[in-house]
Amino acid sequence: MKIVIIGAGVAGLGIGWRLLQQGASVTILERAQAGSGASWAAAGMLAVTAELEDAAEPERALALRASALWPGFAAELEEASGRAVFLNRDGALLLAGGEAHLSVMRARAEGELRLVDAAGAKALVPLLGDTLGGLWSPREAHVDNRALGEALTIAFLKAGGLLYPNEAAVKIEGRSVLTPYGRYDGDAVLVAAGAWSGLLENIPIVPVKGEVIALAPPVGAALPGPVVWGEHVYCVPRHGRLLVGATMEEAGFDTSVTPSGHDQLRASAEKLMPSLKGWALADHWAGLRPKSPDGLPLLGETATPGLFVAGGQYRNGILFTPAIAAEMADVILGKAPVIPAFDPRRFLGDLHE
């Protein structure tokens, strides 16, 4: 079977990946550089705990299934493209905003999650200004993001899939794709092009953007171990830095950077941890997020036969991925069905007029 896929983030490459592994033949056309956009721009969180308290239940099904097959997903792909993906589950520590927020975090505590004072949150991070305390997660996780962008094409184009960089994908007719430079045939075609995806066919998505900033510890200061979340934002330790994020704004397809993001984001961490202050900015960027109308991700065939989107992962596409790249790849393959909840005809009932 050949499949063309648009897009060349986390899904796409790991979809891919799981295809050629069961014997596809796979080209992946990607707009711009593999690996670039969302995939770049996150902070790399496997935010089981931290990001799914509201989810609907199969988002978080999805989230636990992705989550148990991290650790396998990490070394195999390791191993396959001689690349780390720096995976660390040294935990998160969740900070509560208020009484009330600290009496939901209470409720939460069972098994692995516990509720810890204001004195076990500074023994966790002694970084910590004032603090009612909060919910430790011992085993949330987090992936240098890049790095595994990075391992996702190497991994891709060492099991025999064909990657096209610079090759926008304009137009889908039937199962072929056009670009400015030619035309791509395939028995079937997937749209992963994350929030560029409703630019080529009627998918509803959006693009929500971020912005992150890295700061750099003066000499002598140590990062936090854990990731810390409070305040509205993460705060992520990273290679000698700490990534903050992230700000939300439905601004189209604007990835500039702005003063007013760099300001929310690092008064939000001084206020969690007020030596903050003196760390100096070390990077600030913006990327898009892919968002679907009801929060929840596209995976699946859309009304159109042949055609397949998989997006609309929003805020936890790093989490997802070996998931969705093994999910897909059997749907793709009609191996597996599409989950009711993620499937794309679920609006209008059809995504291709």
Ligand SMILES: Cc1cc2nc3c(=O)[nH]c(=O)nc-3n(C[C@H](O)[C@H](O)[C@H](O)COP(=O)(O)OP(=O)(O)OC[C@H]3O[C@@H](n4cnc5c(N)ncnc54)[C@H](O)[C@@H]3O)c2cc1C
Contents of the next structure:
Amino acid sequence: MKIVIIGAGVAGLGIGWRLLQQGASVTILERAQAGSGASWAAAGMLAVTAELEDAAEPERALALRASALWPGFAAELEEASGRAVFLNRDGALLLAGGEAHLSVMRARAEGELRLVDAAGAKALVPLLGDTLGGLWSPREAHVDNRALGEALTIAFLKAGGLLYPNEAAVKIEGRSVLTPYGRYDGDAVLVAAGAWSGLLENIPIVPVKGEVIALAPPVGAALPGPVVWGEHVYCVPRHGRLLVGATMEEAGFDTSVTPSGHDQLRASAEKLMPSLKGWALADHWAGLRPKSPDGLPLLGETATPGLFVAGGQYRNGILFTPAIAAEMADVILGKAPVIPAFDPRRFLGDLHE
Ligand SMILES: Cc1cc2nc3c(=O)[nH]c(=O)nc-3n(C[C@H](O)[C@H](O)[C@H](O)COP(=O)(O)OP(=O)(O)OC[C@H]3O[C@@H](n4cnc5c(N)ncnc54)[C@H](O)[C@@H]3O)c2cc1C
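Having looked at the form predicted on its own, could you now put up the form predicted together with this ligand?
Time for the whole complex; same chain goes first.
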């Protein structure tokens, strides 16, 4: 079976890799460079606790499947690519924003998800200022999402995939994709173009901009061990710097960084850890999260036979990577049914009718 994939983010690369392993022939067309979209801009958290407090059940289940797959997926990918993805499983501390929030957290605390008081929180993260405490989640993890993009690219190529960077899909005609340079015919076409998916087809995905800053500690200062979450902010230790993210804004396809984005992130982080005031700004970037109207992913065939979409992962596309790779490969090969809550046809019923 021949599959043409549009977009070399973690979704397109991951699904492509799994398809190759099952004997399919796969070509990926990438408008820019592999792994350079949201997959590059993300903070890389596998935030099964922090991100899924209010999630719908099918999304929570997808996240838990993905989370369970991550250790094996990372090991297999590192073996196949020869590249580390830096899976870190040091947990996350979710700080309460007030007494009401603490009560919600108290109700969530069960099993390994443990409520900690101020002293317990400071023992976990000595940089914290005044705090009410919060939830300690040892199952939270993170990966270096940029390394993940590179590893997936190498694994995809080593498995025999064809990847054409700097070649944008401009039109889909049946099961063929047209670029400025040629026409690619397949038995199936997969749109995995992230926040840009809706520009190609009538796919209801919009970009939600997020800015992130990276802070460098002064000499002698230690980074927090776990990920730290406050209200509207998270702090992720990564390769000697602290990533602080992320703003949320529907601003079209703009990926510029702004002084107000920086100030907002820095102020929120300093409120949690006052000594960050002395930390230098090391980097500042923005990316576009792919969001569907109901906030759930679109994973499956569209109303056009042979045209599939894998998108709308919104804030959790890195977390979902191993599950989406395996499950979408099976859906495209006709080995597994579409999960109804993620069926793209819930929005695309009248497409091409
Ligand atoms: C600031 C920020 C922080 C985030 N933090 C996290 C996090 O901590 N944890 C988490 O799980 N998720 C996080 N996310 C979300 C996550 O990054 C995304 O859900 C995920 O990367 C989406 O992957 P993708 O492969 O679908 O899209 P992308 O990575 O955006 O890839 C799509 C690719 O398609 C290409 N493309 C677009 N149009 C065309 C075309 N016409 N032809 C060819 N190629 C095309 C693009 O160039 C791009 O490379 C974050 C996102 C942002 C922006």
